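One chain is shown next in structure tokens, namely the form predicted alone.
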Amino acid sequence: MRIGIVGAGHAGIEAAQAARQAGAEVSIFSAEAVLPYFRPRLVSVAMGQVAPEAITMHPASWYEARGMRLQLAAPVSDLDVAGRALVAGGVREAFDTLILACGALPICPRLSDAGGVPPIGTLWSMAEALAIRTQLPTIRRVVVIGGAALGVESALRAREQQLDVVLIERLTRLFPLLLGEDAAGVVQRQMEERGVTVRTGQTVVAVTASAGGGRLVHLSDGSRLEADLVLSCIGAAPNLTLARQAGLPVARGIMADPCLQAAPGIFVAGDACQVGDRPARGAVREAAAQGRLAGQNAVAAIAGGALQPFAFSVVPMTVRCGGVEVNAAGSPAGAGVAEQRLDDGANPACFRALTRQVAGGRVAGVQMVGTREGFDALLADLGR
């Protein structure tokens, strides 16, 4: 049994240790030189707090005594779903099945500066990480540009380097997919009092190069920024290139089927994944239970076995950085949801609420601020 696997993140390499358990022989094509790691870490390493070494997340002799061949900076150029094979630096390899562990890419504004260069940078790579490390010393102010997860660490993880760092968010709160007012409001004032300035309700319009060398970031009430280097933290998309290319369905995601099959022999796992409505939601224990899975049903293929379908759970998103914590799921306030704050304000560094559908009284989100106290039990109830 042989099983190509594309992409090197938590699905990817979740799904070759299921396979290879399973006794498959398994290849897997990363597109960077270096040895798969913890993406959501990278902010740490890019500022300076940890060593790119740190974020890996096995030694190269772990895949090698566990018989897993492991293709660096090989990209895949070419899918052939029928079949069943892809080309890697200009090499056909076919494979009884194949797993699409794609990925996702980050979203930038579309600006560019007279230069042609663009002015506005992301933080989605080890390479791009390393790129910011190594220009540290010469950076002094930093924008980001994103008030969700990664801005919000970004931001923080700037801060813990003395820079002087602005932030801006086009909603007019920070989380704005999670959090109702009040625990964006306790977020954004904890921010503020580590020295980050937060600028809601903004928008980046345009970014050009400043006399001194550095970027004059404009934003859409007219005033401008002076910074040294510019991130975008605003998301990412699934990475859909070979997909559209093999023809494969895809929609927001690439199209699968309950088993995470997007075609016979073709399993899809992690960002890039769309299971019927439910398109991938860019979380680390999702990505990494649809690559178990899809690693053993990939294997069940080949065996003539039965396929098992993917069980969808709760995904909660928690930040920690720099004494500020965030813990949250499911939807804030809005049309026909209602919040119910469950603490009693004395505390102004902490906040802990729940939503509820107005029709029914279901729970629907939970949002918790410099605490987590409750969170698990509630977030059971999500839905309930």
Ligand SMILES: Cc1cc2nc3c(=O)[nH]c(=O)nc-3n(C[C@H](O)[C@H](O)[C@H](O)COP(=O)(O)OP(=O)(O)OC[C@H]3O[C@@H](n4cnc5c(N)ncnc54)[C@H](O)[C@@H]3O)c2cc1C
The other form holds:
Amino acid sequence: MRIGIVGAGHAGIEAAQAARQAGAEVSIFSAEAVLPYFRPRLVSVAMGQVAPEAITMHPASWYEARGMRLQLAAPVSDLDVAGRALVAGGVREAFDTLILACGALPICPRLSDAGGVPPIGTLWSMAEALAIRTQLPTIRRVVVIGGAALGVESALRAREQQLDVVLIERLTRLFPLLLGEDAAGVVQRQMEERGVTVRTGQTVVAVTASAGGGRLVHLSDGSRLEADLVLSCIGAAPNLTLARQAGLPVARGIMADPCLQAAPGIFVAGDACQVGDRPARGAVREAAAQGRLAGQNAVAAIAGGALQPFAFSVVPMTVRCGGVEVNAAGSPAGAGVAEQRLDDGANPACFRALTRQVAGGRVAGVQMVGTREGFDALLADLGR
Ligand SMILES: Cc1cc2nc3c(=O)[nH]c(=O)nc-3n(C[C@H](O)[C@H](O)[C@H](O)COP(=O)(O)OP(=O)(O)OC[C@H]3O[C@@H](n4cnc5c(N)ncnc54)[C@H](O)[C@@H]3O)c2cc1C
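Return one more block: the form predicted together with the ligand, after the form predicted alone shown previously.
Expanding to the full complex; the earlier chain stays at the top.
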């Protein structure tokens, strides 16, 4: 049984481990040149707070000891779906089944360029984190675009390094898809207390070169900010490059059936995967769980066993850094959804609330700032 895995992120490595445990020969192809690592910790690497090696998942010996073939700096350039083969470094290799775990690509607004230097950076790979880390000694002012988890963490970690930080959010509050006005207000106040300037209801309309050699960020209200680093934290989109090339069905992600199979013998897991109308939610826990199942199903497909469907579960969002803690899941108040505060508001550093469907009273969301008290129990009530 030979299984080829494209991508060595959280989904790819879990898939490899599961397939290996089930007795398959496993080859993992990674576009990145470094050993697989914990992606969420890239922000700390970029801001110089953690050594790059400290976020490595396993040493090279771990893969060797398990008989896994891990090829680094080996981007897969072509897939042959019918032949269950791939091409990496110009070499074609056929397998019994393939697993696509090629993740997502960061979204960057396309704006005017800043005189030769890339106007806006992204932080999604080790190479990008190291590029920022190398520039750190010359960076004093940072503009972060996007007020969700990645933007908030990047802003707080940059501030921990004593950098001047402005965070820009297009909508009227931080975490607009998860938190209501009140919870977001508590987070914003805590960020401002730590020295981050938060500007909501603003978009970046252009980035140009400034007279001092840095960047000039133009906002929708006509104001301008000087910056040495402009970081896009507005999200990521499933990486569809290979799937499109190979003619696999794609929508927002690579379309897979409930057992994570996109075509006979071709499985998908993690940020790249879409099952029915459920695109990936961009979370390590879900990517790893899908990776494990894809590994098991890829073996079962070869052995003629039954494939198992993926069981989706609630994926909460947690940010905990610089003394700010946010835990949330589900939707904030809005059309047909009302917010119910769970604490008495006596502690201004904490906030706990639920949201419920007005019709029927089902729990639609959980929002907590500065605490996790009862969070897991409330999560279990989501949708009930
Ligand atoms: C800075 C940052 C912070 C985050 N914080 C959190 C967090 O706090 N909590 C959370 O749950 N999630 C967080 N996420 C999201 C989480 O990291 C992703 O959901 C998760 O990594 C998805 O795993 P994956 O294996 O699907 O993709 P990835 O981990 O992105 O791995 C995909 C790999 O495939 C490789 N690849 C792509 N194409 C090819 C090819 N053609 N050939 C070979 N290799 C290829 C890529 O280079 C990459 O290494 C964060 C992400 C980032 C970037």
